[in-house]
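Below sits a lone chain in C-alpha coordinates, taken as the form predicted alone.
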Amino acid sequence: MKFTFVTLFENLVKHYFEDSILSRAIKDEIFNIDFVNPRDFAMDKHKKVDDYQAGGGAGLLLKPEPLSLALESIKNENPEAYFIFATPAGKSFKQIDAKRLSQKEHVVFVNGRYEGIDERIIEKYADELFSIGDYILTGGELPSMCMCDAVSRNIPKVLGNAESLDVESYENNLLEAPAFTKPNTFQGSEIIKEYLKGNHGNILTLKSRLSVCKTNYFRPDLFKKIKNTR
(Lines of atoms letter the chains of each structure in order from A and count residues from 1; the text may use other names and numbers.)
(Lines give C-alpha, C1' and ligand atoms only; values in the text may rest on other atoms or scores of the structure.)
Protein backbone atom coordinates (compact mmCIF):
# COMPACT_ATOMS: atom_id res chain seq x y z
CA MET A 1 0.00 0.00 0.00
CA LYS A 2 1.07 3.56 -0.63
CA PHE A 3 0.36 6.84 1.15
CA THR A 4 1.07 10.17 -0.50
CA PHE A 5 1.09 13.46 1.41
CA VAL A 6 0.45 16.55 -0.69
CA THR A 7 2.02 19.21 1.49
CA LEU A 8 4.16 22.33 1.48
CA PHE A 9 5.96 21.06 4.59
CA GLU A 10 7.31 17.56 4.09
CA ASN A 11 9.48 17.75 7.19
CA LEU A 12 6.41 18.12 9.41
CA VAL A 13 5.30 14.66 8.34
CA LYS A 14 8.23 12.45 7.41
CA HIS A 15 9.90 12.37 10.84
CA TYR A 16 6.82 10.74 12.37
CA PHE A 17 7.47 7.64 10.28
CA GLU A 18 11.15 7.30 11.20
CA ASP A 19 10.69 5.38 14.47
CA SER A 20 8.81 2.49 16.04
CA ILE A 21 6.21 0.25 14.41
CA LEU A 22 5.51 2.32 11.31
CA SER A 23 9.20 2.75 10.55
CA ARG A 24 9.67 -1.03 10.64
CA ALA A 25 6.67 -1.52 8.38
CA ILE A 26 8.16 0.87 5.82
CA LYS A 27 11.55 -0.83 5.99
CA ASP A 28 9.83 -4.19 5.46
CA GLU A 29 7.99 -2.65 2.47
CA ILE A 30 4.57 -3.40 3.93
CA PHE A 31 3.60 0.11 2.93
CA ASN A 32 5.44 3.20 1.76
CA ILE A 33 4.98 6.96 1.85
CA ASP A 34 5.97 9.74 -0.48
CA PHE A 35 5.47 13.48 -0.78
CA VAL A 36 4.28 15.88 -3.44
CA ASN A 37 4.86 19.62 -2.97
CA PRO A 38 2.44 21.93 -4.79
CA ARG A 39 5.16 24.58 -4.90
CA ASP A 40 7.01 22.41 -7.41
CA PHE A 41 4.10 22.98 -9.79
CA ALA A 42 3.80 26.75 -9.39
CA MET A 43 4.22 28.54 -12.72
CA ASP A 44 5.57 31.94 -11.68
CA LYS A 45 9.17 32.73 -10.83
CA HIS A 46 8.37 33.20 -7.14
CA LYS A 47 6.71 29.75 -6.89
CA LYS A 48 3.62 31.34 -5.36
CA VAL A 49 1.04 28.86 -4.07
CA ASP A 50 -1.36 31.11 -2.14
CA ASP A 51 -3.46 34.19 -2.76
CA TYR A 52 -6.07 36.47 -1.18
CA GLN A 53 -9.67 35.31 -0.97
CA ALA A 54 -12.09 36.45 -3.64
CA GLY A 55 -14.69 38.75 -2.11
CA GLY A 56 -12.43 39.58 0.81
CA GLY A 57 -11.77 37.84 4.07
CA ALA A 58 -8.87 37.32 6.43
CA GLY A 59 -6.09 34.94 5.48
CA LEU A 60 -4.81 33.34 2.29
CA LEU A 61 -5.98 30.28 0.38
CA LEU A 62 -3.96 27.73 -1.54
CA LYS A 63 -4.31 28.62 -5.21
CA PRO A 64 -6.03 26.10 -7.50
CA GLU A 65 -3.50 26.02 -10.36
CA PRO A 66 -0.40 24.51 -8.70
CA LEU A 67 -2.48 22.23 -6.48
CA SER A 68 -4.44 20.94 -9.47
CA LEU A 69 -1.24 20.18 -11.37
CA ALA A 70 0.15 18.38 -8.32
CA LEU A 71 -2.94 16.19 -7.97
CA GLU A 72 -3.09 15.50 -11.69
CA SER A 73 0.51 14.26 -11.55
CA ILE A 74 -0.59 11.71 -8.95
CA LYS A 75 -3.65 10.66 -10.97
CA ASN A 76 -1.51 10.22 -14.07
CA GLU A 77 0.77 7.88 -12.16
CA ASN A 78 -2.11 5.97 -10.55
CA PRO A 79 -5.69 6.58 -11.73
CA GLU A 80 -6.94 4.57 -8.72
CA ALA A 81 -5.39 6.96 -6.16
CA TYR A 82 -7.94 7.85 -3.47
CA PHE A 83 -7.93 11.52 -2.42
CA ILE A 84 -8.73 12.52 1.17
CA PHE A 85 -9.03 16.10 2.42
CA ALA A 86 -9.03 17.07 6.10
CA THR A 87 -11.62 19.80 6.61
CA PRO A 88 -14.12 20.96 9.26
CA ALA A 89 -16.82 20.17 6.68
CA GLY A 90 -15.89 16.49 6.67
CA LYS A 91 -17.53 13.69 8.58
CA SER A 92 -15.88 12.49 11.79
CA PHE A 93 -13.08 10.03 11.11
CA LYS A 94 -13.83 6.69 12.81
CA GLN A 95 -12.14 3.34 13.32
CA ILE A 96 -14.46 1.82 10.73
CA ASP A 97 -13.07 4.31 8.20
CA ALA A 98 -9.50 3.39 9.13
CA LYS A 99 -10.22 -0.29 8.53
CA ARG A 100 -12.00 0.37 5.24
CA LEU A 101 -9.26 2.64 3.90
CA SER A 102 -6.59 0.07 4.77
CA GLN A 103 -7.96 -1.95 1.85
CA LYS A 104 -7.10 0.78 -0.66
CA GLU A 105 -4.08 0.55 -2.92
CA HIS A 106 -3.09 4.22 -2.75
CA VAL A 107 -4.41 6.88 -0.35
CA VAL A 108 -3.53 10.53 -0.91
CA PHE A 109 -3.82 13.07 1.91
CA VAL A 110 -4.21 16.60 0.54
CA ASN A 111 -3.10 19.11 3.16
CA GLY A 112 -4.38 22.65 3.29
CA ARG A 113 -2.59 25.58 4.88
CA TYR A 114 -3.41 29.14 5.89
CA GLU A 115 -7.20 29.56 5.49
CA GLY A 116 -7.55 26.37 3.49
CA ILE A 117 -7.90 25.33 -0.13
CA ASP A 118 -9.77 26.84 -3.07
CA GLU A 119 -13.17 25.10 -2.95
CA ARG A 120 -12.99 24.14 -6.62
CA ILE A 121 -10.09 21.80 -5.89
CA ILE A 122 -12.09 20.03 -3.19
CA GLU A 123 -15.11 19.69 -5.45
CA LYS A 124 -13.06 18.27 -8.31
CA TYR A 125 -10.68 15.91 -6.55
CA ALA A 126 -11.96 14.88 -3.13
CA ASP A 127 -13.09 11.27 -2.78
CA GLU A 128 -13.81 11.78 0.94
CA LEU A 129 -13.72 14.62 3.43
CA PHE A 130 -12.87 13.95 7.07
CA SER A 131 -12.60 15.89 10.31
CA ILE A 132 -10.73 14.64 13.37
CA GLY A 133 -12.48 17.01 15.77
CA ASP A 134 -14.31 20.27 16.21
CA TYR A 135 -11.30 22.54 16.48
CA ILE A 136 -9.04 24.43 14.08
CA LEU A 137 -5.41 23.60 13.32
CA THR A 138 -2.82 25.55 11.35
CA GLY A 139 -2.72 22.96 8.57
CA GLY A 140 -3.89 19.59 7.39
CA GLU A 141 -0.71 17.70 8.19
CA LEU A 142 -1.61 16.68 11.74
CA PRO A 143 -5.07 15.33 10.80
CA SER A 144 -3.51 13.50 7.86
CA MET A 145 -0.86 11.92 10.08
CA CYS A 146 -3.52 10.83 12.57
CA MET A 147 -5.57 9.24 9.84
CA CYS A 148 -2.55 7.62 8.20
CA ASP A 149 -1.47 6.11 11.53
CA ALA A 150 -4.96 4.72 12.14
CA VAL A 151 -5.21 3.31 8.62
CA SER A 152 -1.71 1.85 8.40
CA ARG A 153 -1.92 -0.18 11.61
CA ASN A 154 -4.86 -2.06 10.06
CA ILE A 155 -2.72 -3.21 7.15
CA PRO A 156 -1.81 -6.90 7.59
CA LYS A 157 1.64 -7.50 9.16
CA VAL A 158 2.11 -3.89 10.32
CA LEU A 159 1.43 -4.86 13.93
CA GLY A 160 3.49 -7.65 15.44
CA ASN A 161 0.41 -9.34 16.88
CA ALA A 162 -2.60 -9.10 14.58
CA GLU A 163 -4.88 -10.35 17.38
CA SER A 164 -4.44 -7.04 19.18
CA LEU A 165 -6.64 -5.41 16.54
CA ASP A 166 -9.57 -7.55 17.64
CA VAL A 167 -9.66 -6.23 21.20
CA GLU A 168 -8.91 -2.57 20.64
CA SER A 169 -11.20 0.26 21.57
CA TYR A 170 -14.05 1.07 19.16
CA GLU A 171 -14.40 -2.50 17.94
CA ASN A 172 -18.17 -3.09 18.06
CA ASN A 173 -18.52 0.42 19.58
CA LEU A 174 -16.81 -0.71 22.81
CA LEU A 175 -13.84 0.72 24.66
CA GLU A 176 -11.08 -1.70 25.52
CA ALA A 177 -11.24 -3.28 28.97
CA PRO A 178 -8.83 -2.03 31.69
CA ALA A 179 -5.31 -3.38 31.18
CA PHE A 180 -2.45 -3.85 33.67
CA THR A 181 1.17 -4.97 33.86
CA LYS A 182 3.64 -5.77 36.65
CA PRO A 183 3.98 -5.09 39.55
CA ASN A 184 0.79 -6.68 40.87
CA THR A 185 0.55 -3.95 43.51
CA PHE A 186 1.43 -0.33 42.76
CA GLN A 187 1.11 2.40 45.40
CA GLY A 188 -1.51 0.35 47.21
CA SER A 189 -3.59 -0.35 44.08
CA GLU A 190 -3.85 -3.96 42.92
CA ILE A 191 -4.48 -5.64 39.59
CA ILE A 192 -7.92 -7.22 39.34
CA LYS A 193 -7.39 -10.63 40.94
CA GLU A 194 -9.19 -12.59 38.22
CA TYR A 195 -6.55 -11.42 35.74
CA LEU A 196 -3.89 -13.30 37.72
CA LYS A 197 -5.59 -16.70 38.03
CA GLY A 198 -4.70 -17.99 34.57
CA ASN A 199 -8.24 -19.02 33.57
CA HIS A 200 -8.37 -17.38 30.15
CA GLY A 201 -12.04 -18.14 29.60
CA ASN A 202 -13.01 -16.37 32.81
CA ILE A 203 -10.65 -13.50 32.01
CA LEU A 204 -12.20 -12.98 28.58
CA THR A 205 -15.70 -13.01 30.07
CA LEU A 206 -14.69 -10.49 32.73
CA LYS A 207 -12.96 -8.25 30.19
CA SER A 208 -16.07 -8.28 28.05
CA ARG A 209 -18.19 -7.14 31.00
CA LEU A 210 -15.66 -4.50 32.03
CA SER A 211 -15.49 -3.24 28.45
CA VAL A 212 -19.23 -2.62 28.49
CA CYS A 213 -19.03 -0.89 31.91
CA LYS A 214 -16.12 1.30 30.83
CA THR A 215 -17.93 2.33 27.66
CA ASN A 216 -21.08 3.18 29.61
CA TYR A 217 -19.08 5.34 32.04
CA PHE A 218 -16.69 7.15 29.68
CA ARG A 219 -18.59 7.13 26.37
CA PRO A 220 -22.35 6.94 26.94
CA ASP A 221 -22.82 7.96 23.30
CA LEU A 222 -21.17 4.70 22.19
CA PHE A 223 -23.03 2.74 24.85
CA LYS A 224 -26.35 3.89 23.38
CA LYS A 225 -25.32 2.40 20.04
CA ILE A 226 -24.61 -0.93 21.73
CA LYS A 227 -28.02 -0.93 23.43
CA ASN A 228 -29.76 -0.13 20.17
CA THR A 229 -28.20 -3.14 18.44
CA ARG A 230 -29.20 -5.64 21.12
Ligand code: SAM
The other form holds:
Amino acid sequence: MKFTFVTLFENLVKHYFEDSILSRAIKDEIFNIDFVNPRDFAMDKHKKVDDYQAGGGAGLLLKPEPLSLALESIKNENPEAYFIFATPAGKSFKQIDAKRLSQKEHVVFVNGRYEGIDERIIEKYADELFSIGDYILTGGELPSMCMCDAVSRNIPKVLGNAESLDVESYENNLLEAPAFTKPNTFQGSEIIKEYLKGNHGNILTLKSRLSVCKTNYFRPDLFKKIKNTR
Ligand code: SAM
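Now show me the form predicted in complex with this ligand, since the one above was the form predicted alone.
Everything in the complex follows now, all chains and molecules, and the chain you saw is the first one.
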Protein backbone atom coordinates (compact mmCIF):
# COMPACT_ATOMS: atom_id res chain seq x y z
CA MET A 1 0.00 0.00 0.00
CA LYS A 2 1.09 3.56 -0.65
CA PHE A 3 0.30 6.90 1.02
CA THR A 4 1.03 10.21 -0.67
CA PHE A 5 1.00 13.48 1.28
CA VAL A 6 0.30 16.55 -0.83
CA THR A 7 1.89 19.22 1.34
CA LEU A 8 3.98 22.38 1.30
CA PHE A 9 5.68 21.13 4.48
CA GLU A 10 7.11 17.64 3.98
CA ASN A 11 9.36 18.01 7.02
CA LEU A 12 6.37 18.34 9.33
CA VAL A 13 5.22 14.89 8.29
CA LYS A 14 8.18 12.71 7.40
CA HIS A 15 9.81 12.51 10.84
CA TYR A 16 6.71 10.94 12.33
CA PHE A 17 7.26 7.88 10.18
CA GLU A 18 10.97 7.56 11.03
CA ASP A 19 10.45 5.86 14.39
CA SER A 20 8.67 2.99 16.10
CA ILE A 21 6.23 0.50 14.57
CA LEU A 22 5.42 2.47 11.42
CA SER A 23 9.07 2.98 10.46
CA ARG A 24 9.57 -0.77 10.79
CA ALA A 25 6.58 -1.40 8.52
CA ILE A 26 8.05 1.00 5.95
CA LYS A 27 11.45 -0.73 6.15
CA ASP A 28 9.68 -4.09 5.69
CA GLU A 29 7.94 -2.60 2.61
CA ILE A 30 4.46 -3.28 4.02
CA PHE A 31 3.57 0.26 2.98
CA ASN A 32 5.43 3.30 1.75
CA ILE A 33 5.03 7.05 1.90
CA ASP A 34 5.90 9.77 -0.57
CA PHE A 35 5.39 13.51 -0.86
CA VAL A 36 4.20 15.87 -3.56
CA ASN A 37 4.74 19.60 -3.05
CA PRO A 38 2.33 21.89 -4.93
CA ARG A 39 5.06 24.54 -4.95
CA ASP A 40 6.99 22.36 -7.42
CA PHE A 41 4.07 22.91 -9.85
CA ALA A 42 3.80 26.70 -9.46
CA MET A 43 4.26 28.44 -12.81
CA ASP A 44 5.57 31.87 -11.85
CA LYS A 45 9.13 32.73 -10.92
CA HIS A 46 8.22 33.27 -7.24
CA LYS A 47 6.66 29.82 -7.01
CA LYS A 48 3.49 31.33 -5.58
CA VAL A 49 0.92 28.84 -4.26
CA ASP A 50 -1.52 31.13 -2.45
CA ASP A 51 -3.64 34.18 -3.19
CA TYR A 52 -6.23 36.54 -1.73
CA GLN A 53 -9.82 35.36 -1.38
CA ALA A 54 -12.29 36.38 -4.05
CA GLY A 55 -14.89 38.69 -2.56
CA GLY A 56 -12.60 39.58 0.33
CA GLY A 57 -12.10 37.81 3.64
CA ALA A 58 -9.20 37.39 6.00
CA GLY A 59 -6.21 35.33 4.92
CA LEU A 60 -5.01 33.54 1.82
CA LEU A 61 -6.14 30.41 0.03
CA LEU A 62 -4.17 27.74 -1.80
CA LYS A 63 -4.45 28.61 -5.49
CA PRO A 64 -6.10 26.08 -7.81
CA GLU A 65 -3.48 25.84 -10.59
CA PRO A 66 -0.41 24.42 -8.75
CA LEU A 67 -2.58 22.12 -6.65
CA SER A 68 -4.44 20.87 -9.69
CA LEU A 69 -1.19 20.10 -11.53
CA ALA A 70 0.15 18.35 -8.43
CA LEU A 71 -2.96 16.16 -8.14
CA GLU A 72 -3.01 15.43 -11.89
CA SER A 73 0.60 14.24 -11.65
CA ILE A 74 -0.49 11.70 -9.03
CA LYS A 75 -3.52 10.63 -11.09
CA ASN A 76 -1.34 10.18 -14.18
CA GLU A 77 0.93 7.87 -12.26
CA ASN A 78 -1.97 5.96 -10.66
CA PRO A 79 -5.53 6.49 -11.92
CA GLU A 80 -6.76 4.39 -8.95
CA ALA A 81 -5.30 6.77 -6.35
CA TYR A 82 -7.94 7.70 -3.74
CA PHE A 83 -7.99 11.38 -2.72
CA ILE A 84 -8.79 12.36 0.84
CA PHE A 85 -8.99 16.02 1.80
CA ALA A 86 -8.37 17.05 5.41
CA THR A 87 -10.90 19.79 6.09
CA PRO A 88 -13.09 21.02 8.96
CA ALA A 89 -16.01 20.57 6.52
CA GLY A 90 -15.44 16.80 6.33
CA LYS A 91 -17.31 14.07 8.14
CA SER A 92 -15.75 12.93 11.38
CA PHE A 93 -12.96 10.38 10.81
CA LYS A 94 -13.74 7.07 12.56
CA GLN A 95 -12.09 3.71 13.17
CA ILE A 96 -14.44 2.15 10.63
CA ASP A 97 -12.98 4.55 8.02
CA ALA A 98 -9.45 3.60 9.07
CA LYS A 99 -10.28 -0.07 8.48
CA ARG A 100 -12.03 0.56 5.18
CA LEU A 101 -9.22 2.74 3.81
CA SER A 102 -6.59 0.16 4.78
CA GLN A 103 -7.99 -1.95 1.88
CA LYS A 104 -7.07 0.69 -0.71
CA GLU A 105 -3.99 0.42 -2.83
CA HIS A 106 -3.03 4.12 -2.80
CA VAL A 107 -4.41 6.83 -0.50
CA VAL A 108 -3.54 10.48 -1.13
CA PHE A 109 -3.89 13.01 1.70
CA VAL A 110 -4.42 16.54 0.42
CA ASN A 111 -3.53 19.14 3.03
CA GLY A 112 -4.84 22.68 3.20
CA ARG A 113 -2.86 25.59 4.66
CA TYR A 114 -3.63 29.25 5.36
CA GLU A 115 -7.43 29.68 5.08
CA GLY A 116 -7.78 26.46 3.11
CA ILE A 117 -8.13 25.39 -0.52
CA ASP A 118 -10.00 26.88 -3.48
CA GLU A 119 -13.37 25.06 -3.37
CA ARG A 120 -13.17 24.07 -7.06
CA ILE A 121 -10.22 21.79 -6.31
CA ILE A 122 -12.15 20.03 -3.58
CA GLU A 123 -15.17 19.59 -5.86
CA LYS A 124 -13.07 18.23 -8.70
CA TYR A 125 -10.67 15.89 -6.91
CA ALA A 126 -11.95 14.82 -3.49
CA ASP A 127 -13.11 11.23 -3.10
CA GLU A 128 -13.83 11.89 0.58
CA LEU A 129 -13.52 14.79 3.02
CA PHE A 130 -12.59 14.17 6.65
CA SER A 131 -12.32 16.27 9.77
CA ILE A 132 -10.54 15.00 12.88
CA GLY A 133 -12.61 17.10 15.29
CA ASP A 134 -14.53 20.29 15.79
CA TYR A 135 -11.57 22.63 16.14
CA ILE A 136 -9.34 24.46 13.67
CA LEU A 137 -5.72 23.49 13.12
CA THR A 138 -3.11 25.46 11.20
CA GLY A 139 -2.89 22.93 8.40
CA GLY A 140 -4.02 19.53 7.18
CA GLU A 141 -0.76 17.77 8.00
CA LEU A 142 -1.63 16.76 11.58
CA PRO A 143 -5.10 15.49 10.61
CA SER A 144 -3.60 13.54 7.71
CA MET A 145 -0.87 12.07 9.91
CA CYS A 146 -3.54 10.97 12.40
CA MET A 147 -5.58 9.37 9.63
CA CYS A 148 -2.54 7.74 8.02
CA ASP A 149 -1.42 6.31 11.36
CA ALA A 150 -4.90 4.93 12.07
CA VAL A 151 -5.21 3.45 8.56
CA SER A 152 -1.73 1.95 8.45
CA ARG A 153 -2.00 -0.02 11.71
CA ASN A 154 -4.93 -1.87 10.09
CA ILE A 155 -2.79 -3.08 7.18
CA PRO A 156 -1.98 -6.77 7.72
CA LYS A 157 1.45 -7.37 9.33
CA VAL A 158 1.96 -3.76 10.49
CA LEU A 159 1.19 -4.69 14.10
CA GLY A 160 3.17 -7.50 15.68
CA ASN A 161 0.02 -8.93 17.23
CA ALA A 162 -2.98 -8.60 14.89
CA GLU A 163 -5.30 -9.87 17.65
CA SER A 164 -4.92 -6.56 19.46
CA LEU A 165 -6.98 -4.96 16.68
CA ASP A 166 -10.02 -7.15 17.50
CA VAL A 167 -10.36 -6.00 21.11
CA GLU A 168 -9.45 -2.37 20.64
CA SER A 169 -11.79 0.47 21.48
CA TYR A 170 -14.49 1.26 18.88
CA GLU A 171 -14.82 -2.38 17.79
CA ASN A 172 -18.60 -2.87 17.89
CA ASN A 173 -18.95 0.60 19.44
CA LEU A 174 -17.31 -0.58 22.67
CA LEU A 175 -14.36 0.81 24.59
CA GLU A 176 -11.63 -1.64 25.54
CA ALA A 177 -11.88 -3.07 29.06
CA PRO A 178 -9.53 -1.66 31.75
CA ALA A 179 -6.00 -3.06 31.36
CA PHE A 180 -3.21 -3.46 33.95
CA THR A 181 0.40 -4.54 34.13
CA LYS A 182 2.87 -5.26 36.97
CA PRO A 183 3.17 -4.50 39.86
CA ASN A 184 0.01 -6.14 41.19
CA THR A 185 -0.25 -3.44 43.86
CA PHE A 186 0.60 0.15 42.96
CA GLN A 187 0.31 2.86 45.59
CA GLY A 188 -2.27 0.80 47.46
CA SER A 189 -4.38 0.17 44.36
CA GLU A 190 -4.74 -3.41 43.13
CA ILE A 191 -5.29 -5.12 39.81
CA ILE A 192 -8.79 -6.65 39.50
CA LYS A 193 -8.32 -10.05 41.22
CA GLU A 194 -10.02 -12.12 38.49
CA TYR A 195 -7.33 -10.97 36.00
CA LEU A 196 -4.67 -12.73 38.10
CA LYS A 197 -6.37 -16.13 38.53
CA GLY A 198 -5.37 -17.49 35.12
CA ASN A 199 -8.87 -18.64 34.04
CA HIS A 200 -9.01 -17.14 30.56
CA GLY A 201 -12.70 -17.91 30.00
CA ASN A 202 -13.64 -16.02 33.18
CA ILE A 203 -11.29 -13.18 32.33
CA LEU A 204 -12.83 -12.79 28.86
CA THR A 205 -16.37 -12.77 30.29
CA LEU A 206 -15.42 -10.19 32.90
CA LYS A 207 -13.58 -8.03 30.36
CA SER A 208 -16.55 -8.05 28.04
CA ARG A 209 -18.83 -6.86 30.93
CA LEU A 210 -16.33 -4.22 32.00
CA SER A 211 -16.03 -3.05 28.44
CA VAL A 212 -19.80 -2.37 28.36
CA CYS A 213 -19.69 -0.57 31.75
CA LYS A 214 -16.74 1.56 30.68
CA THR A 215 -18.49 2.52 27.45
CA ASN A 216 -21.63 3.48 29.36
CA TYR A 217 -19.57 5.63 31.75
CA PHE A 218 -17.16 7.37 29.35
CA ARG A 219 -19.07 7.31 26.04
CA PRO A 220 -22.83 7.22 26.60
CA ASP A 221 -23.24 8.16 22.92
CA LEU A 222 -21.59 4.86 21.87
CA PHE A 223 -23.40 2.93 24.61
CA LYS A 224 -26.73 4.02 23.15
CA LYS A 225 -25.71 2.50 19.81
CA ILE A 226 -24.87 -0.89 21.35
CA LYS A 227 -28.12 -0.86 23.33
CA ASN A 228 -30.05 -0.29 20.12
CA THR A 229 -28.42 -3.25 18.37
CA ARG A 230 -29.06 -5.76 21.22
N1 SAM B 1 -10.77 28.67 7.00
C2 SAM B 1 -10.99 27.28 7.19
C3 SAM B 1 -12.36 27.07 7.83
O4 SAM B 1 -12.79 27.92 8.60
O5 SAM B 1 -12.98 26.01 7.57
C6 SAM B 1 -9.90 26.67 8.10
C7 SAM B 1 -8.59 26.58 7.41
S8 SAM B 1 -7.39 25.79 8.42
C9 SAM B 1 -6.63 27.16 9.22
C10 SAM B 1 -6.18 25.26 7.24
C11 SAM B 1 -6.26 23.82 6.85
O12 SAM B 1 -6.06 23.00 8.01
C13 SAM B 1 -7.54 23.31 6.27
O14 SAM B 1 -7.63 23.62 4.89
C15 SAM B 1 -7.47 21.82 6.53
O16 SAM B 1 -6.69 21.16 5.56
C17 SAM B 1 -6.74 21.77 7.85
N18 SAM B 1 -7.61 21.58 9.03
C19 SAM B 1 -7.79 22.46 10.03
N20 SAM B 1 -8.58 21.96 10.98
C21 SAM B 1 -8.93 20.72 10.58
C22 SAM B 1 -9.73 19.68 11.15
N23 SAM B 1 -10.35 19.84 12.29
N24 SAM B 1 -9.83 18.52 10.45
C25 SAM B 1 -9.21 18.34 9.28
N26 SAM B 1 -8.45 19.31 8.68
C27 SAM B 1 -8.29 20.46 9.33
